[in-house]
Structures are given as structure tokens and as C-alpha cells.
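Next up: just one chain, as C-alpha cells, the form predicted on its own.
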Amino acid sequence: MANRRHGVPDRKSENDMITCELHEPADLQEAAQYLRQYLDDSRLLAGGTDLLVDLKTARVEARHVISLHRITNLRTIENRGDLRIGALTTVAQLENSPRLTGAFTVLREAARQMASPQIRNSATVGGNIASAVPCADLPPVLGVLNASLTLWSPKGERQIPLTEFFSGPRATARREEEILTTIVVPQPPPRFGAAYARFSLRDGNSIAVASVAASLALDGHGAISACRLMLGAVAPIPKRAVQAEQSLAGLTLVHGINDAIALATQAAEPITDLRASADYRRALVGILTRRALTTAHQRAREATND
């Protein structure tokens, strides 16, 4: 049987404390039983770096928290052509994994820029995706790597492209009975490079003010045969800059980069908040797009020479 204990706080106001019941299922089937039993009054817990804050500040309410930490087979990284990352893999494990080589090293670089070492030791890859926070770092990178997600339920598994998973801020295509189990990244094509560029207000645990991920594949003549660009923290969801991608097709980077930057900037839908104005974020998109494309292109050229 799963462990149960009380004590996860949920603060509705400064003077109103309630208690959630914590459930610790041993496997996916048991987790699904709790999801069915408690329906809308429960939340799945992975690393807890987002959910526990949301419960404390009453951004979300739940009487039942279903922790997945005992399901250890969701904490894996396998590279057998396609890269498979278990949803409970921590960001620190991603950062330090020797299996992330070649084009996949961009995931290590993105992980290294996230939060503080203490947070990276707790935060999970699946949580960074499933929380659907617009400023999350991993979704843009996984998006330009053409990743897909495996969602499990007692009825079976289904695959969904990561770019189709997000429907709005903190809203996704995950169904009530489903659990995100695996992130699958296909083996990149030859002459491929990817890069991630982000801006935050200070080093340490700051979240991104704006970010851009880019990937490029080159043909035998050095022209761009495929491109993916994704923007983070400047739209309600991680957003593909499709027109910017298309503008680079068949061109060398030097001939197409300025138009791509302009189109990526137009694709941004930034807001003004305490961290930055919308105009500042829009300007950052142009700068970060140039950096990400330039680095991705250099890596694709280096891959050509391997």
C-alpha cells in the first residue's frame, strides 16, 4: 500500500491554514487510482518546486497531493538513437548526464542555466513541462529538438508532440487520468546544431525574462534545409516562430538571419510585468534570436566536419 501522511500546507490567506493529504503511490496504476478517487481535488507532485509554492500562495487548491517520487522507473535517461528522458529525472541529472552528447548537449546547457543548484536537485524535467509556466526553460529547447511526450493512463499510452501540449498559461492537453511519463527526442539529422539563449535579471535562481531556442540542419552546400525556432517567456505558451523558420529555408544564414530576426520579433506576444516591459522583452527576442541562430549554425557546421 502507498504511504499517506498529512502536512502539505495550502494557504488561502495569511490567517487560513488547511492541510492536504499526501499520497505516495508505488506505481502508475496506484497513482491512477488516486487520480480517479479524488478527481479535481488532487494534484500530481513531482519535484514540488512549482506546486508547493502554488499551494502555499493559494494559486491552486487541492486537498490531496499525489507524489510520484516512489515510481523510480520514471527517473531515467537513455540514449539509444532516440533520447528517452523519464519525467522524474531531475534537472541536475540532466545537467550532469554523460548520455547527452552531440546535438543533445543543448539540453545540458539549458539545465545549467536554470535556477540554483538546490532547485535543480529537486526540480524535474516532467514538472518543468507539465506545469506549463510560460517562462520554463526546457520546453523551448525540447521543442526545437522535435520532442514528443508520452502520456500514460490505465487505458494505454498516447504520444503528443511537445509543441501541441500547451494550450495556455498553466494549461495543457493532459487529460485528467493521464500522467506524463517520458520525453522522447528523436535522433537529429546529419549536419544539425541546436542552441539556447536566455536573459534573466541576475545570475542564480532568476527565471527567464525572455529566451529563444534554435535548431538548424544544413544541406551539402551549407544552405539551411530545416529550421526550428521557439520563443520562451514572451507569449502565453512556448511559441514557434513559424514564419521566421520558413524564411530561412534554402538560404545561408548570413543571407537570411536579419529577416528571421525581424519575423521572430513580430511573433512575440510579450507582457509587461515587474521583471520587464513588453517593449524590452520584444527587443530581447531579436538579440537572443541572433545568438541562438548563430550558435546553432556554428554547431551544424562543426557537425558537418565530424
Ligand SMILES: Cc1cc2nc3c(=O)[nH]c(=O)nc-3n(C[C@H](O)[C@H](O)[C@H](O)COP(=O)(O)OP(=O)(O)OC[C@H]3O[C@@H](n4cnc5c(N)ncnc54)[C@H](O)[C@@H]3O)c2cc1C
Second form
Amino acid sequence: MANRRHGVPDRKSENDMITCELHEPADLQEAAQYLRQYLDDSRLLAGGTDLLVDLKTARVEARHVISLHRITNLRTIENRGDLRIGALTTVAQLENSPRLTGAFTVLREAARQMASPQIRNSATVGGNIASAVPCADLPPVLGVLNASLTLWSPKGERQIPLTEFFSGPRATARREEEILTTIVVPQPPPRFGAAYARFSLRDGNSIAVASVAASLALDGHGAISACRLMLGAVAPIPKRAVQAEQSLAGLTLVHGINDAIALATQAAEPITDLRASADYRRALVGILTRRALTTAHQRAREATND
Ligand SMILES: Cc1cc2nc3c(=O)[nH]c(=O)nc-3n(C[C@H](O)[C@H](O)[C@H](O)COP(=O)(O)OP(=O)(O)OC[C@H]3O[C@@H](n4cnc5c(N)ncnc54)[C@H](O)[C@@H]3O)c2cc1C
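Form predicted on its own done; form predicted in complex with the named molecule now:
Below is the entire complex, every chain and molecule, led by the chain shown above.
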């Protein structure tokens, strides 16, 4: 077992240093041993772009940091119809992966809009999900792609739909001893398209003020046979706009889009903070829903079922 002692700023003052023990397990079993040993006083570390900020600002308290960086088999993307993304895959890998083709290219688009190149080189897909920050970019997109998560512990593995993973801001259904290992995205149906629309205060290194992901499948007559809509940064969790989704069933987009936008806007539960007022965010949801649905629809029409 590899152990190192590192200084991280004390939670009483950002300038005072305390000693924090860094553990570098070689595999999941060893990581689980550390988790069991240190329980509440430990955190898993992937890219560290959320966790190190949280430790520094005292949002999180942990004297044992369990780095997953040596578990390299979780850093892969496989596309065999279903897409399997290892939790330690970086956002930069996602952005540049030639395996993300067809409807999956929406993941590359979302990744490209996140943070900065430096952050994307460290930040992982698993960390983006597990941190459960309401404005995170990948959960809405993975949600409309109907992704599920594989959570591993020494007791075994379980699968959970991504949309059921989040229980509140920074709170999830992950049990203490579990490690997120894989994100599984099923092969999309024929005539399927997905899109992501996001608003931030500037183009680079700026988190989403509001975001909407949409996916659509069309039947042979061009009517909508399935729809998913997820809202980011406007509710305590990445939120499905279920009534808006249902309102589109069996309709062409042109006939259903205005009602769907109204219902998606009603589904938002935005707050006012330093980036935007609740009213502004709610207005953004309408605009972004229109953009996401229109682009997803265009892509579904063009899809050759690849
Ligand atoms: C300057 C800056 C800009 C940013 N911009 C954006 C942005 O535009 N969009 C966006 O979505 N995010 C943004 N972020 C947030 C952050 O970069 C992402 O959320 C990132 O994907 C987190 O991944 P990580 O690997 O760094 O996670 P870490 O910081 O290592 O971990 C985050 C949390 O997840 C847990 N965790 C990590 N991996 C696992 C696992 N496999 N199993 C269980 N738990 C795990 C950790 O214990 C921790 O609680 C930004 C951050 C910074 C510092």
C-alpha cells in the first residue's frame, strides 16, 4: 500500500496547513480497504478539481485522501453499440475520443464547453457525477442518453439509473463503501438525436448558469416517439422535466414545442445567486429548451442509425 503525507490547508484558515494522508491504492480492493478503515474521515480523489477546492475552502473535511489514479483500467472508453465510460476517464479524453460517434457526439460537445483545457485534463467523468453539483455539465447529457452507473464495493456491483443517483446538492445514492466504476450508455434507438444547450457568463472556465439537454426519437412519420429533457443548474439536482417530455409524445416538434417549453420552465426550481436571479434562470430554461429540442430534432431527422 502506498502512503504519502501531504499538507492541505486547514479548514479554520486557508493559510494554515494541516497534514493530510494520501493513500494510493493499486486496485479497487485496496481502495475499499482504505474506505473501510477511515470511513467518515476519508474521501476518494479522482482528478481533484472539485475535491481539492472543497478541502481548501473547508466545505469538506477529511484527513485521508484515497487517490484512484493508479487504477488505470477505469480510464477507458468502449463503444460496442452500448457505450462504457470508465469513471476515471478525463473530460479531455471524452472531448477528443473518436469512439464517441453518432448520437454520442453530444458528450464531446458538452465536454468541450466545460472549464478550461487544464481542468479538463485532470477532471474525470466519474468526479463530475459523484460530486453531485447541480450545475455539473455531464449529468444532464448522460441523463438524456439514458445512462446508468455501476457502483462497486467488495460486496458486489449494482447498477442505478443516473437520474436516480442524485438526492440533493452534493448528495447521492452512493453508499459509503461504494466506488463509481463505469457509466453505461445504451445504444440509442433508430432516428435518435441529442443536444446540449448551456449558458454561462463567459465562454471559458465558467460554470453553467442554466443548461438543458434534450434527446428525441422519431417514428417513421416524423412524430416524436420518445423524448428526454434534463435541466441543469436550475434545481437542487439535475432534473428531468417529465411533463414536458410526455407532452411531446406522438406530436411533431412544431406542434408540441411551445407547450414543452412552458412545462420545462415550470419544472425549473431556480435560485438567485451571484451569477443570476431566479427569474433570469427561468427565462433561460425556455430559451435553452427551444435550442436543445430543435437541435436534437434536426439530428434525429438526419440520423442514419449509426
Ligand atoms: C476552475 C474550475 C472550473 C470548472 N468548470 C466546470 C464546468 O464548466 N463544468 C462542470 O461540470 N464542472 C466544472 N468544474 C468542476 C470539476 O472540474 C468537475 O466537476 C470535475 O469533473 C470533477 O472531477 P474530478 O475528477 O476532478 O473529481 P474530484 O475532485 O477528484 O472528486 C469530486 C468528488 O467526487 C468523488 N469521486 C470522484 N471519483 C469518484 C468515484 N469514481 N467514485 C466515487 N466517488 C468519486 C470525490 O470523493 C469527490 O467527493 C470546474 C472546476 C474548476 C476548479
